[in-house]
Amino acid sequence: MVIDWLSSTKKLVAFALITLVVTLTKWNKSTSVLRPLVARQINRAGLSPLPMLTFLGVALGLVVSGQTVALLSKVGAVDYAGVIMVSVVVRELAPLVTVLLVLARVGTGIVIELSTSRALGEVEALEALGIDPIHYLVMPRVIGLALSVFSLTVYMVLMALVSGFLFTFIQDVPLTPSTYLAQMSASLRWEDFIILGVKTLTFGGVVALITCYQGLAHALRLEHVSQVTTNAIIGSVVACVVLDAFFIIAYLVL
């Protein structure tokens, strides 16, 4: 099993580099029918979802924010509402919950559809006509989702934000707005920014990185379809919370 797993690895980190190599070599070629593709990424990956992530925005802050910032009131310890914001929902909580989002919504999608298009021959029917389907079906995706879900998590955290201030008002916790955002102002760090940003487009990019090698990388049939849908969702799961602790280990350190 060991064996296996470094195997696909190091297959996938292959498939990773020819992805940016054709990236960076191919950006301006095609660019009519690249844009569209990558603009319909954008729109499914991060409008359609936008519904759901409210919901969930609106709960994070409800659970999260509103019932931590209603407890330290009651220990007098309301001074620390921001730091906690801060550690939990901007640079944890929402990233990942977001891509999550993404890849149960989008991500499934992608690996079920290219690996269908892998079974019926129409991948090797782009290469007989001279298509790349790297440059074609694989780099628009990769765009499109890292986009989506750095978009989606900047949403998420002013939901969860607003909301879980919403709760604490209702609650009549002894906080006002411009105390609440004080709080998050000295608690925020320039570095918060940056790492948010490099997380979350690294996020987006890995799930399509790897929803598209499962579905493109093998021989498959049809039967097979279901079984590389799983390892998809089992193997970006596991990336984003092994990427998630080098990025923990990043905020220690800086």
Contents of the next structure:
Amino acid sequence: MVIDWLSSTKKLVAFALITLVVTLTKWNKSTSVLRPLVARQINRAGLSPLPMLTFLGVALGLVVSGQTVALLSKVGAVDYAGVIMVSVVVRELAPLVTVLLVLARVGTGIVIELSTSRALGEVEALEALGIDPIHYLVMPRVIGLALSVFSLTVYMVLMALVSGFLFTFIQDVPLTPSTYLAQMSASLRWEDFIILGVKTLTFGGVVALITCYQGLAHALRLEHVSQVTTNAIIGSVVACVVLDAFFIIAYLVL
Amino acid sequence: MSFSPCIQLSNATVGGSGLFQDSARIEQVTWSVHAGEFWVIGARPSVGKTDLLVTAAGLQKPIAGEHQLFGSRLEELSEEEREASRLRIGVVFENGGRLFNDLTVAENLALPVCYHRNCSAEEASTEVAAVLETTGLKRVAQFKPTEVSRSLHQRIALARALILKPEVLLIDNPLFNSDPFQTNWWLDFIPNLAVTHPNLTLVITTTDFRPWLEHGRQFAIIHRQQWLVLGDRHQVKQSDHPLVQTMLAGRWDSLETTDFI
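Could I see the form predicted in complex with its partner chain next, after the form predicted on its own?
Every component of the complex follows; first up is the chain already shown.
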């Protein structure tokens, strides 16, 4: 099982490197076809999930604020509300919740559509027309999902921080907006912005790569679509959690 | 004009596609396809006709043996040269033509043009309209493949291959699942194409020689994993090979069960 896992990881890394090389070497090729495809992926992964993301962002802010403010009030440490929101929401939960939402909503769609295309021989048809499947199918999805997860995370952070403050306001906690903002700005460092950007772009890119890899990299039949979809979802969740652990180390080091 | 064959397979073993890539489907294929030839390849269903065309087009490497496209060994070509060779060879796949179901028929045709010329669909529209007109598909241009009768799919795939103006056209079993109207269309269009484009090289696979006997100029069969070049139509008529006899008589029940392999 460990050998299988290592072998799959090796193939996935090779697939990622091929995608990187194709992206760099064919960046300016067929832009009139590729740019609309990237825009379609951004619309699909970055705009369509906004209502759902708003709901989750508000809920996340309420849950985190609800749990922590009640606890902080008991020990007279309401001054730390902003700090905790930054540590929990900005650094950890918002990127993870966003990427899981994008995975559930768009990643599953990607692996199903690509594996179906692969099973029906459409990928071979692309090659027969001289169209590079990595360039045409994978590159727009990787760029689209990376940018989408980044943008949606920023939006979710804002939603969660605002709803978190609203909760403290409803609960009559003596915390003014200016104090709340001051607490957050004091606990935010410049590294937070850089790491958040790198982390969300990586999450989006990795989810796109894993779903594309599972959909395209193996010869398969239609009956294998459900299995590769499951593999892609499990692989993406594990990869994001493992990457998150690496980013925690980055936070600790910086 | 170059005298090198467009496609040359020498002692090649053709593998299966998809999940069966490592298993040999046809062995010892030695085949030279020259410009302007019209090959008809006969075989029973599921014996590797598609695998042969996919290999001949350079989309899949033979398991063994040598493969040349337009005089160059495939493994010696750079990625750009391989892509350029591919554009000179059009492939029309069997059983639905492997169309892109999320695109309309017109978009299916425009995609390769727009991709290779980096132009918008509007800029390619004149060319697309001309090919749709030639292939009689204008009325279905704005429909998606799933909204169009399946018997038209391979014809749409032919239009998609023709739009790149290939020098070699490999058509996989065009009369498969074809209604009488479509059969007549193919049997009118392809021979006419051979006449109007004398330098166009045509390769057609079939399970029945009869419709193509008067149109094809070179004939071959795949039988029990073996490749056998028959020659011209007179040699086909004189052949005493059981598969050829069966294909000419249309009496499939005369073959042994083992002949299906």
